[in-house]
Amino acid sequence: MKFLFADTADTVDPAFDFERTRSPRQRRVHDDDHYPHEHLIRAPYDGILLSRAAFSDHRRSGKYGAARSMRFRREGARTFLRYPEAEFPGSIVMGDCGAFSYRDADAPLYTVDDTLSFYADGGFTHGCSVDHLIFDFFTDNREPSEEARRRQEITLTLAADFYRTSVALGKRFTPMGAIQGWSPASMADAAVDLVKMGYRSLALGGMARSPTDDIELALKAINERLGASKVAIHVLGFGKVEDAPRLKRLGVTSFDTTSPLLRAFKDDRQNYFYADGNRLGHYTAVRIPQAADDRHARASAKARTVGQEELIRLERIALGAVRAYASGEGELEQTVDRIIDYVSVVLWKDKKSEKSNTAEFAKLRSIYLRSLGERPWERCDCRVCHELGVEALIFRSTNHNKRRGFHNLAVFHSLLKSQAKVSP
């Protein structure tokens, strides 16, 4: 089973100065930065999924601005992402329409022709047909809403047109029929229709927020209708690596997610991954926000009372304590105390009581004792941990946090590959 990273325009600056927490003045964003496959020793995925919604055009703005979007169309995905086939043989570059971005619209934002033009310009190896999300999912196969039925009809009509027109892209391009439905039975019906159109690769959509049990129900229904078909199935937006073997047994050949990277800075607790046997284990990164970034001070009356000069002094002491501890020159308990001295000022919640704040910092102290005490960065062989050491476990600048996201991707991918070795 292959894992595709859903690109979110997240790169790191390889020349970032962690002592001064800043990039070189001459840095050129994107050109000088590293994608995960450039920065790590091994690519932490088997391919990249690019959503059309990530690119700006006359319809809306995306994460890649107008100039970079034009450059992407001019250079193609491989060159733009610096992800050449020669260096990453067998890798996949898949495109989709980003249906979630126009989920509230009456109809898909993009046409079949301009979507295929986007895939052709990008040199994609795989591309999903244009679809319209259905959020309902009834395990009892009840009758759908009129809107759900209308959206499925739109998706299938566009899929038929997409398949006919995709032939022009040649044999190196694999058209993928997007499955949308409101129940296991309706998804199976859609899969049968797509296969009749000619598709041999299907993409199961609309289930990014669904539990694995529901995805299994849909896949079982599809399998029952398609029989021993050789159809490849990709699951869009699936991030539960522990459950990947369950999907593999039901014929899933690939899936995509951006979750391992995003959790590095959007998850308060489980934001540093490690392999715990066949499961993901987690540590909590140590928050030492930048004192010079006054967002935290503005959010905390306590920080404003203490003042910027004192904040910078406490920040310097906390950082110094962590780095000294990592080098073997400090004691764990005292190190965590210095961290709490600082964060109990900048992370104080004005809307909570003193008792509640005190309890929260006591809990953080216990969590940080584990994170630092078990020294996980010393057990990891990814480039991030090897080069940065304890900095990988500090929740601080974008370059700290995205590097930790790269580390998470590496752990996620390694765990998936290790599952393949032991799965039947």
Given for the second form:
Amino acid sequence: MKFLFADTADTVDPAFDFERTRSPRQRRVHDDDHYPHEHLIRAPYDGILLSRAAFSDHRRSGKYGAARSMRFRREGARTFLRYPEAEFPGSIVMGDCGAFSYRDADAPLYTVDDTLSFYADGGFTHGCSVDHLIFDFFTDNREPSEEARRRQEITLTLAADFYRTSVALGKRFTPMGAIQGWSPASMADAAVDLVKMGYRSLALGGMARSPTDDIELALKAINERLGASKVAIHVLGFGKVEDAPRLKRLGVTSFDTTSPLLRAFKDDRQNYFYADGNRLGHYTAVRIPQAADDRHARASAKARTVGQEELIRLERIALGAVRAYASGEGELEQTVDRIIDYVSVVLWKDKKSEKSNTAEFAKLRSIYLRSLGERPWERCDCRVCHELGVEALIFRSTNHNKRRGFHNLAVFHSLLKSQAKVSP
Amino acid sequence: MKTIKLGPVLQLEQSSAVPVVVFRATASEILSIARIERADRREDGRLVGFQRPQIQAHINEIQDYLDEDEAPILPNAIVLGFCGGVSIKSDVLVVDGGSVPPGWVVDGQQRLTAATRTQNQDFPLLVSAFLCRSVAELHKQFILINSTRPLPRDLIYELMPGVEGLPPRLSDRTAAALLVEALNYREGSPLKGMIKQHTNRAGVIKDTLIQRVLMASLSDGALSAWRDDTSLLLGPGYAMVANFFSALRQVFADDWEGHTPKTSRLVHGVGLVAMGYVMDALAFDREARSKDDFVAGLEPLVGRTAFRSGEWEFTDQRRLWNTLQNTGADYQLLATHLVSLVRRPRGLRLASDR
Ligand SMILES: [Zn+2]
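How about the form predicted in complex with the partner chain, since we already have the form predicted on its own?
Full complex below, order starting with the chain above.
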């Protein structure tokens, strides 16, 4: 089972100065930055999924601005992402239309023709047909909404058109039929239709926010209807990375997610991964937001009538304590106390009572005692932990947090590989 | 706390009511007699302090300058205001060391903060201090001192290329400013005198628009190859841009000569920005550099444009020529269209191509 990383311009600056928490003055965004496969010793995925939604055009702006998006079309994905086939043999570069981004529109934002030019320009190895998201998911035999039916019809009509036209891209391109449905049975119907059109590769859509149990039901129904036909199945936007092994048992050949990266800065607690035997374990990164730059830190300090200079002083002490502890100089308990001194100013929540704030900080204290006490950065051999040490476990600048995301990707990917070895 | 003495001071006889002195001090000496107090409201609604918040990026710039330049100078003074707590005794400023420093930093807080962080802690700063009788007087001085108007942007852009000792790696803005100057004033330039700048009000094309075109190419297009070397940028870099515009003027003479942005969308922001991407596409696909290369590359566009009349047929909409505006969306709409006409997506023949 292949794991594809869904890129949304997630890079780090290799020359970032952690001491001063800033990039060098001459840094050029994108050109000087590193994608995960450039930064880590091994690529932490088997391929990259690029969505059209990441690129700006006349309909909307994406994470990659106008000039960069025009450049993407000129250079193609491999050059743009610095992900050459020669260096990453067998890797996949998959495209899709980012149906979620136009979910509220009447019809898909893109046509079959302009999607194929996008795939052709990008030099994609795989590309999904143009689809329209269906939100409903019923496990009983309820009648679907008119809208759900309409959207499935659009998706299938465009898929037929897409398959026919995609022949123009030649044998090196694998067209993927997007499955949209409102129930396991309707998804299975769609899958059968797509295979009849000629697709040998399907992409299950619209399940990005679904529980794994629902995805399992859908996959079982699809497998049953497809029977012996040899079809590759990709699951689009899989969120519950802990459940990834379950996908393999259901015949999924690939899936994409951005979750290990996002978890590093969107999850309050489970934001630093490690391999706990054959399973995914978590630590909690230590929050030391930037006193001078972090809007929330400043607002919170102001509410507590702590001046900016005082805030900067507390920040410096907390950072210094963590770094000293990591290098073997300080004591664990005192280090955590210095962090809590700072954190109890910047993470204070005005809406909550004094009591609940205090309780929260006591909880954080015991969490941080574990995170720092077990020194997980010393047990990881990824470049991030190797190079940064404890800094990888500090929740601070984008460069801290995205690097931790890269580490998460590396842990997740190697766990997936080792699980594949263990289970048949 | 003990009394602090700084000096010698030079006392200026500007006003009998508000004594003004100047002297030298290090950043830490200044902070021992004055504080940076940011504007805020106490719980009772009373206004205290008057400084704006620190601007980290600005402080970083100054700190870099102090740390990295060979001979940094900060000739403008840090201005301090006092209402009591201080006296002048025979060329020396005597400051009562109460529980807090009695003075306020009225101007130069970003410079001062940068100086506290620089490696050279002994860096001497010029200090100018005035002694008010009331806080109201102090606020008035603060407003007067800080209400100067910044230089107009177009003048700053125009001054940029002349500044010696630019950082080794030019910013795209500076590089674009260098090229704009060359395009507007070099003999033989196809855009000579056409770019509207602070010193050339008669220009037809706004300098910021040409800069936009050049910056896109510098960051993500053909000009990026030369962006780190001024002489290459002004040599082959300039030559490529000039050749492209010469070709454009020749191929689209009817849409260009004698026109203004109102009468032709080619000399309007939307045409120029889109054509900038066409230049990059031709430079990338055909390795176009000479005027002839570009003339040949532009050929597929002839007869398929609507710069002065008629309407555009885009893949998903039709637009009357004069409805295209200076917006990011329209820039990309026209750019994608023109670029798709001059180049063929790799290995693709679409059903809609006839
Ligand atoms: Zn690691």
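Positions refer to the first chain, counted from 1. Note that the coordinates shown come from a computational prediction; the quantities given were computed from them, not determined experimentally. If you superpose the two forms and keep the largest set of C-alpha atoms that fall within 1.5 Å, you have the rigid core.
Residue 282: after superposing the rigid core, is there a C-alpha shift of 2 Å or more between these two forms? Comparing the forms between these two forms, which are aligned on their rigid core, residue 282 does not shift its C-alpha by 2 Å or more.
So, does residue 303 move by 2 Å or more at the CA between these two forms, with the core held fixed? Result for residue 303: yes, a 2 Å-plus shift.
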